[in-house]
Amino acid sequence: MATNYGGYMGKVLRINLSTKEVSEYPFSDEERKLYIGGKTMAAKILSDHLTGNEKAFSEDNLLVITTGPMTGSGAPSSSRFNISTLSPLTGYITSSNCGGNFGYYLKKAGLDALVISGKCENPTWIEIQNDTVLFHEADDLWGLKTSETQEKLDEKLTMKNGRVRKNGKICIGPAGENQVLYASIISNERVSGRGGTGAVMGWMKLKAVCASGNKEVKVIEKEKMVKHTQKWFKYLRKHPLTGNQLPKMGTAGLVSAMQMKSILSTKNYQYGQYDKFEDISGEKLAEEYNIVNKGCLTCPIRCARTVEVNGKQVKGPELETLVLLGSGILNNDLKSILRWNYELDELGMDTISCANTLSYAMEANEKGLWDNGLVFSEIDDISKVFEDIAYARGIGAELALGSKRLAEKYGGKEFAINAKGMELAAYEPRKTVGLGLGYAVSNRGGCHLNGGYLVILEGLGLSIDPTTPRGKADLTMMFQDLMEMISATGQCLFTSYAFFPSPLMNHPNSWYTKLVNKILPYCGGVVRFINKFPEIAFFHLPVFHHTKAFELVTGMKMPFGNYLRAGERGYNLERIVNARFGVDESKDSLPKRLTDVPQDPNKPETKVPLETMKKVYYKARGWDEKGLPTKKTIERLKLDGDVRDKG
């Protein structure tokens, strides 16, 4: 369906793999205005089809690949695309954001999104070029690792003049083919990692999708957008987080700060500090192994590291991989982590879930619950373990199920560190309790980003009291909604780091920074008022360039309050769909290690006061005691009629 807005191509394509039928999926301008794009657009499409009776591995499931209106607009860090589906790992909706180039080229092909259903009879890859969709046999690609798959695809897309047609691609590796429950999807060297999207693609026998074309993204106020973008680029480059820390050390630069704040996951979240943290730090990575920085398309931050593995220059590990395959399993050999990061990307596996499942297995072995031969700090055979997981061999076939299912079989649920079946990120939450709340209530499971990333207030940006529950529920809601909308527009969440004024970051010991840290937890009421009545924020914030850029690109009015409301709508929409699959208050939980056992035995407050915060959070969200949006909330967000109970 054509669109009057800028930023959109005006067409969503539906592909039925069982019948090879290709048709246009209707998505109106009214829906674009309400559901924007990215993960929120995907949630709307899933909401219209999922009743609560579907399984991840079935022809009733959908794989929804969406861009945002900012994708391809030239805005900073705007090459992101989203993949949403019913997760085989959790049984609920998962949404996984990726910085590869597929979203950009999907728009070049004239498409905002793909809605894929059904199952191929034989391994298949799909070629999309402008208005042409071709299905190709993929027998020669099946079994290949992700980089070789992409190289072979480029060979197939070589034109008569000998040049490879410019294209974006997604593909799976052996882990996806063998339906490892946390298998990922790869685009270039970037990963759509969480929730098992690659396993769904593997079940569909869909090895890869390539997109190319010559269409252009329409920008409503093009000249003004160019000027605004230039100003925005300069702002990001001057900010201490996006212009200094991330470019210098990437996310790995947080390791030392996490150690100092006692939030560095160590030995399967038993501790918050690791005495050999310097060996896996961003400083060591930068000094001894980093070759050059890289970034996604249109990204001024350039947070990606390039390292050498087996004589090849490849993408280096992010923070999560460094910590969870480092201190998480008591491994201080950085070189091994560089190699494992590459191997897991090649196999197509989520490093977070894989590493946490491994650490659960090590502790289960240590406690005599499961004789599996895996031992903390013993790393000689880990590469083989990863291969066994990807190919479902021996012990690998069990590790492929994730920590939640293993704990149900062998015991140790209190140290199977997951929420809703998805393993947690690298931040130990007993000294960042706001993030602990976020982990528990996150729609897709144990995700720091979908959880609101309150750790940036609790020690990694500002330094508000990290163990008080005061104000954390309202702040969590605001940050969740803000990040929800950034994802929906097709931009990188790292751009939100610059939301915090530079003086607060540059002068952490100043009187004004200390004052902000002191009073912010007591501002819950003010934050709730803004969350409840965001229309009072009818302006653009000078530290938040996203809203003005959105207006210039799309032509929609989007002051800061509207931006927050759109994020809130998307967050609630996913919650309501998940409710059809059984999500309620009882599923918003954390393992007892994090809620019942203080990290510091001498400080009882160093555990997550989850139940206390949940009650406040539900009230702030307009949810009932069961953790579900009330009818009033549904009507206020204009979701009534779109999210009716289909079970």
Contents of the next structure:
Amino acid sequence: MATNYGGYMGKVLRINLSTKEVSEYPFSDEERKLYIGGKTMAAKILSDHLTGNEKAFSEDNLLVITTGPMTGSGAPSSSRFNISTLSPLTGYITSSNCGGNFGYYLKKAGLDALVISGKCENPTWIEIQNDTVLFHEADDLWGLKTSETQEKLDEKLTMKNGRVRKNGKICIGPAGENQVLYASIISNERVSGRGGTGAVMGWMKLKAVCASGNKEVKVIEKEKMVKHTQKWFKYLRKHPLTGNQLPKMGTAGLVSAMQMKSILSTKNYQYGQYDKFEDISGEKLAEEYNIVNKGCLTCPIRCARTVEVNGKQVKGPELETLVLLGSGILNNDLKSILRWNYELDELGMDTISCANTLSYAMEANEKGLWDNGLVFSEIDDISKVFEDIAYARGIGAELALGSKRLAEKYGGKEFAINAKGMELAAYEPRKTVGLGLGYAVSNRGGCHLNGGYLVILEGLGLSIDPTTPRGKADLTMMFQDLMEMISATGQCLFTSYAFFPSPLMNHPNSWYTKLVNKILPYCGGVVRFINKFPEIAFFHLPVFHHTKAFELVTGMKMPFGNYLRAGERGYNLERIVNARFGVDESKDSLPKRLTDVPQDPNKPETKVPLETMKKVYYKARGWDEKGLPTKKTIERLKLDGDVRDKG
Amino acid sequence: MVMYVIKVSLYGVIRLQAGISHFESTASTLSELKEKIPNVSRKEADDLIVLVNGTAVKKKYKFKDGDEVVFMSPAGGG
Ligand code: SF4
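For comparison with the form predicted on its own, kindly provide the form predicted together with its partner chain.
Expanding to the full complex; the earlier chain stays at the top.
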């Protein structure tokens, strides 16, 4: 189904692994306009197939791999692709955004997306080259770790002249093969980490997919786009976050700032500070271990670190891994975290869910609920524990289930730190309560990004009152919608951080920054108005280059207001599909430790006032008291066709 | 004015610029101390987040015995 829009290749492929049938999946321009690409396009495809009765590990589930129209367009940080499926961890939709090279090469092959269903009889890998799809046996790859798998695939893609055909790959490691509920999918060194997409791929017995080709992404206004991109690159390079902090220190640079703000999850979220934080900080990583910073394709930010592990240069840990395998389990040995980060990527496991499950288990052991031998700060055997998880051996087979299921078995739900079954990110939310709301309502479970990342206003960036519920619901909605759309277009969410004008970031002590910090929580009404009538923003914002770039690439009209509205549509669509699987108000929850126990016993406000914020949030979203989009909201977002009774 | 020995810690990219993580310096006011961060100009120091004994203080803060100061670059986004 060809397209009149730029940015898209105009073709989605359906691959049935059971029958080995390959066919074109119909996706029209009308649908492209409404559902854009990435996670929203995937949500639409899942919405058209899922009734609410399916299970993650079944032939009824789909693994939907999508690019966005900006993927491969040359725009900054635009190599991203998305993997969505019914998550084995949560039972709801998960969407996981990845910066590897697969999305770029999928478009080179002339495809916008893959819709994979069924199950192979034997381990298989798929080769896509332009219009050809080949199924290969993967017996020799099954059991291999992720970097070895990718090396072996390159050997197979070596041409007669001895050169490896340029290609993008995704693959799983042993954790995916053994269906660890939080197994990841790897592309190069980048990870589609959250929600267990790798376990679904493992259940399908699909070890890897390689894509290559020679097609080009059509850009409607090519010359104007080149100029706009140059301006945008410059802007990102000058911005204090995207041009200074992230390139110099990566996300690891936040560890110290989180300590100062008491949001550094420590000892399974019991505390917000860790006395040995300096040992696991981004400063230490930069000073003693970082070899060079790296980036995804076409990214000027280059936030990735490179470190040495076992004599090999490998990807360094992100903030989440540093914190959750550092202060989270009372471990101040940075070297061990570098090694574990590598090992977890090699095994193909989400570091966040894995680390939080581990810290839950340590606390359960400490409290006498589960005699498992795991103790906070005792780290000698942790590498073996990770291997046991990946191969589902002994205690590892239990840890492979994630914290929610373990708490149901052994008790301690109040300290099994997850939302909708997916473990929270590293920010302790009792002193960033807006993010607490985001974690709870996030469609894919305890995710800081899908949750709207309000911590950027509540301490890491701006410094609005982090414990007041005031204004947080409306701001959460706006940031969720914005990030939803950035992700749908195929760009990295980190480009959104430049949305905050540099002077506010550069001059935190200036009168104007202080003023913004003071008044922002009181702007809920204004933010609500914009959320409700985004069309009033019928222009491009000078600090937000995404909208104009989108227009130049695709030829679709996309002023800021439309951009927000498209994000809102995507967010609601995932919610509507999740509702078929039982998501409602009761599932938007956090463990009691975070909502009922103040982080600082002398300050009762240092806990997440979730119920108060939820009510305002639902109102802002146009959802009813059960937390479901009202008829009016559904009509406004043109999602009528996606509402159906559970089949 | 009484001068105190102040323990100073630097965090964020400013630490990479200064090339030092912790140092001790003598000063009687915060303003004075800002002049003494290695490789960091006064203008740059004015844009750092400052905590004295873990809490934010006024620009004209006068030191007391035993004060510990943190200077940190603004950081966000992860
Ligand atoms: S900012 Fe980091 S994660 Fe995002 S595209 Fe660039 S290198 Fe990749």
